[in-house]
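First, one chain by itself: the form predicted on its own, in structure tokens.
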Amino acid sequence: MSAVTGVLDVAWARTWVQAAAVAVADAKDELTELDRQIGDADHGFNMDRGFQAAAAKVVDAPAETVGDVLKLVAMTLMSTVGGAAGPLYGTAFLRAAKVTTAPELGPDDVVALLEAALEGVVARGKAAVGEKTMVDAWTPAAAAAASARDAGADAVGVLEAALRAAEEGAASTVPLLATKGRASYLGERSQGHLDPGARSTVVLLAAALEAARA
């Protein structure tokens, strides 16, 4: 369980987006290389463009709830991120915004946020665990978050559990055979590579935790 006790508020949501922009920029080349191996080689560039735009918008935009911030992120990603990532992450943040209509989030709310984001990704991408997509990171993250909450973790502890599970989930995509998206065109050649969407999921959740600890 985290040693930090408390809730996550609008300031945290803004800081998360700004931390995500920095983290995605730092990971841009890595994400691009991962996508070059099994995709269009544009995931890093697209994610960087989207989160730079989102970070700029959340600074001064009025927001009374965490959901207000997440909705702005969703709209920005949908309008600026190309490829599959824009609709997928945009829908994830939009679904998350709908269940975070409060000024502050506790453990239950963080779990709801993650579960809603997962539902958004699944609804948009029509993917399931084991198909070598970001679902392989989001699914264990949401499950671990719920388990941590049930064990008495605070909001930050819930995020810690989610990040650890997402990292493991992302790593699990390496041996998988891709059956969704452009990577599926490669058949057996898709095996042996880390899914870029799963990796960017880890980057975003790590930024959320960093912002919470800050």
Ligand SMILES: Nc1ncnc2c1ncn2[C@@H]1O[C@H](COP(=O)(O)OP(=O)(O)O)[C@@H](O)[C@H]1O
Second form
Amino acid sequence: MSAVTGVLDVAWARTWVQAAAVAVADAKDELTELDRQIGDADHGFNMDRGFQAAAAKVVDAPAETVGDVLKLVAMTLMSTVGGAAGPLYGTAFLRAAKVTTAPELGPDDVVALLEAALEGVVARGKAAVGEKTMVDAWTPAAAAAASARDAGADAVGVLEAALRAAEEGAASTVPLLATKGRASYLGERSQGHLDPGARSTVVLLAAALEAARA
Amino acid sequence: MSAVTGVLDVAWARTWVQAAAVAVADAKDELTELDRQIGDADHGFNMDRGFQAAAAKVVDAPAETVGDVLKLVAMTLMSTVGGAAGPLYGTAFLRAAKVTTAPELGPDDVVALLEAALEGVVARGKAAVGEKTMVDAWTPAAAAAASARDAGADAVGVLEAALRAAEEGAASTVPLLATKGRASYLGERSQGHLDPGARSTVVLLAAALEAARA
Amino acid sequence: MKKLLNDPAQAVDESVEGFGLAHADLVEVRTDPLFVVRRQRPPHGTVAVVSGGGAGHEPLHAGFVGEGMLDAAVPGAVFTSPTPDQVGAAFVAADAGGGVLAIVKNYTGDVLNFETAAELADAEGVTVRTVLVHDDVAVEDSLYTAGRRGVGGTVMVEKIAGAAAARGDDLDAVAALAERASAAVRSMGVALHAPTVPHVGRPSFDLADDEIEIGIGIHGEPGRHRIPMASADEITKMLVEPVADDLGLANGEKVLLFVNGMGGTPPSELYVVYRAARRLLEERGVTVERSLVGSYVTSLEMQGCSVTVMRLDDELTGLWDAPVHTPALRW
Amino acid sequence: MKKLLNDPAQAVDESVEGFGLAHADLVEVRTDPLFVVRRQRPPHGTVAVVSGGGAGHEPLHAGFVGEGMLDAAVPGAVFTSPTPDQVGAAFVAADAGGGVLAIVKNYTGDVLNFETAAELADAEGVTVRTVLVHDDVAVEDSLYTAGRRGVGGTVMVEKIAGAAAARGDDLDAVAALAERASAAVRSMGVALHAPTVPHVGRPSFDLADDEIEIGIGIHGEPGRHRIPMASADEITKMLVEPVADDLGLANGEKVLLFVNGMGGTPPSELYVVYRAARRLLEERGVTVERSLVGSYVTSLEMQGCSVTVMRLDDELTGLWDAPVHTPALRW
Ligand SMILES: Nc1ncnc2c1ncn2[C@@H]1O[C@H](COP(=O)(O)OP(=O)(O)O)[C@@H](O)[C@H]1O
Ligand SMILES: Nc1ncnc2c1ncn2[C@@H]1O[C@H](COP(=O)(O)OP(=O)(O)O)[C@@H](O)[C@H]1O
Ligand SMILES: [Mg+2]
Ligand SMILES: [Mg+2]
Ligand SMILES: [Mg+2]
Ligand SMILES: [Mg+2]
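Based on the form predicted on its own presented above, generate the structure block for the form predicted together with the ligand.
Next comes the full complex, this chain leading.
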């Protein structure tokens, strides 16, 4: 069962996870270096550990819907990532899984997926926009997705809009002063650096789009 | 009471100790560096601690003879130097003190001083010539002193001969493989380095000669 | 990077395995998921005290598993909070029917993972109460941060809670005492040289040969500011003053003074700092009633130290003095 | 050089002063000359066990002063044997009428200074017997050296002697047991990074980023050979094999395994080495009956470790297990 271009079904979800595992492995050093500057130099390792495990699980686990795949990812991240990112991404994928039970995701479903993920991150981490966390990537991504849907984009178009907004959102964290997470200990010295979790959010969304186009 | 040139009396002995303190301070880094290469990088500090203390003691302690001064030095080295050098030099000065009770040392007395010092080092340390220790400086020094005396040199001439021989003896330690003291742990890696204790022996004898010429 | 390890990815597992072998009389190491639990189970109904966090701080936490302190400890990857399944399994394994007190160092990761783990344990009928340790005064303003970090004071909170549990206090009482200990303890640290996380391979931050980092945490995160190298007395003052000020220590008060090594600093230097810290406290009219000097909350091989002060009252002193028998702390 | 100290020339005095303040319940620090003596004097007629040596190896020796181990310890300057007047004063102060057993690490300086000190004490009517520790198998051929160095095994010899003295053995018996312990113990060490002596200010030897030094001592003296960095398992093998071979350990024998940190190596790494060492011994059919893991015989902040193995018999095991209450070792 391989993914059909432009169709966001369970095959796409599986491909997404594999693509995410490859992309996170490629970004491992970059993420770790970002975290070395304002955190504790483990974000790349945490994410890589989690997504390699998720990719291995997803390969032959039974899954009927996108939601089934995302739930498996959620549970795997929860039990392998640790750190702040583990429960945050774990909850994001768990919430996203709940709203992606359709056989194939349409524009509305993609928006729902992103909004649920964002809600999950906020529910766990209690961060608002501007605190220099992954929320600064997820929030504009979900908003841009909704706008694109309203403007008539298809599911892939919605994803594309989300990715672009996430990229801008991640970039916007550079000048911010962190007030949540480990980077907040640095006070003003946290300014001038890209937030690692915002960057990994971009990597994951890029993998989702790549999988849709594969 | 200041030293009279060429007269090896108690004033000379006092001047010797002061000159030795200055010379050891000057050689402190050199001795430590030699000991860093084949030992534990403390010989310069050990000697400096000892001779600063000895110089301070000798300044106003009552002393009738050269032997009185050397005994004070011996006791001070014993209680301040530590390490291998402390008991070795301490015993050397103690033995030398016993044979230097004349009001003024003649050529015979200088030979006796050096021979007694050598015996003291050997009695404590049980090293023979060729084991890459201070014995390799003291042994030729005592022998050359005796030859110079036999050849009719005066006290200062005897000291001069001893110093030259000590210098050669110290230099002869460079290719040797250490079989006594800390350097022996290095096995063949001890070769190619000057023995720190042999070098400090030269520094002390040079100060004795300098004091005699002052 | 030179470290005594094999595959960095296996370092925690291998280290904990070695720890379990060396201290088999006191602890048992469980794998899949990984945690350390006391070998001698306490009497039924006793409150279990459980802690955990990223590896790299040894002997914290596993070194404190045993009689009179922790019932279980959960190591994560290096400097990375353990996962909820690990922590949840430790909660369930340690519970002796009296419920579990979880002692959590206040880091977003630890808080989130322990929170999720408590939900898991609750689903299995195990009651979990949580007490946060947030003693690091280097994190100055908690309104604009994730709150103060938990550092050296964790040892005190774990010891007090463990002693309360061992004497039979119920979960509410143990939690209340742990909170009191947590409220009474403050710390501040300095780094002379950054640690190197094994899988990263280079120092977590860069310090010049004549620079030190004041207000350092224990995860290789940089501190609050960088200053030129100074004497032990001067550095100690920069640690003790903010701690004593924040505690509001007054003339006549009694404290426990803990000088903690960060992993790469030998005891001789810690005692020089202890001497200076003690003088500074005594100058304030404060009496040092209890002391602890050693490397108990480390940051891999980081060079540096932290100073922890806990305000003592008779009950806290008694609980501190109560017998403890663990691999790393024993009396 | 970055260290937590003030004037390097005062470092030992200040450190010992801090040590005395932190452990005033157990020890008393005497100055002029400097030594550390047990606060609780043993019953009259008990053998006093005294040791000492250069500073920089803390907690050795002062950390072992207390009940069941040392009665006094004498610190010299860093890496420099103490002087005879110091050692002699400690002998006299520690003597409880049963004579003194001096435990001396086999270095020319220590041997000579303790020898002289014994003469001084003898003049005051105090009988001193000396036992040498020379456990370092890195010094391969004792005919061409000052003899094997005393390193990690010193902890075992001091503990055994202290336990024998505490149970009331006379001087001959305590000395005989210390000799037996000394004969039964062997060690070998590795350095990943050299220590820096405070007054020298630069590392005692230079190691490249990918080199380690095998057969290292504890005074910053270089080791026997330099090899490329290797895994913990490989390094441990290079330490355990010569130790086990030299002891001639046979199938079925029982040992104590001591993995010692050199000062700058954190516990997590020591446990990885312990795990490897234990496997190697078990492969030989040797049973590890007792274990010690920690930084007990350090070389300032040197990074590295040593492995010590002591062949056990029932009496040595019993003496090792006997109660001990000192700042650094307690059970
Ligand atoms: N309270 C929070 N809400 C949302 N995201 C957060 C929060 N705290 C931290 N993060 C995100 O987590 C990232 C760090 O993850 P990671 O390095 O894996 O965990 P840790 O900080 O425990 O080492 C940060 O870059 C940030 O994006
Ligand atoms: N057995 C010995 N006999 C004579 N000299 C010795 C002996 N052992 C060591 N030495 C001398 O002592 C010197 C080292 O002194 P020092 O560094 O002060 O002591 P330590 O070796 O204890 O650090 C050596 O260079 C050597 O000349
Ligand atoms: Mg991180
Ligand atoms: Mg030396
Ligand atoms: Mg982390
Ligand atoms: Mg020395």
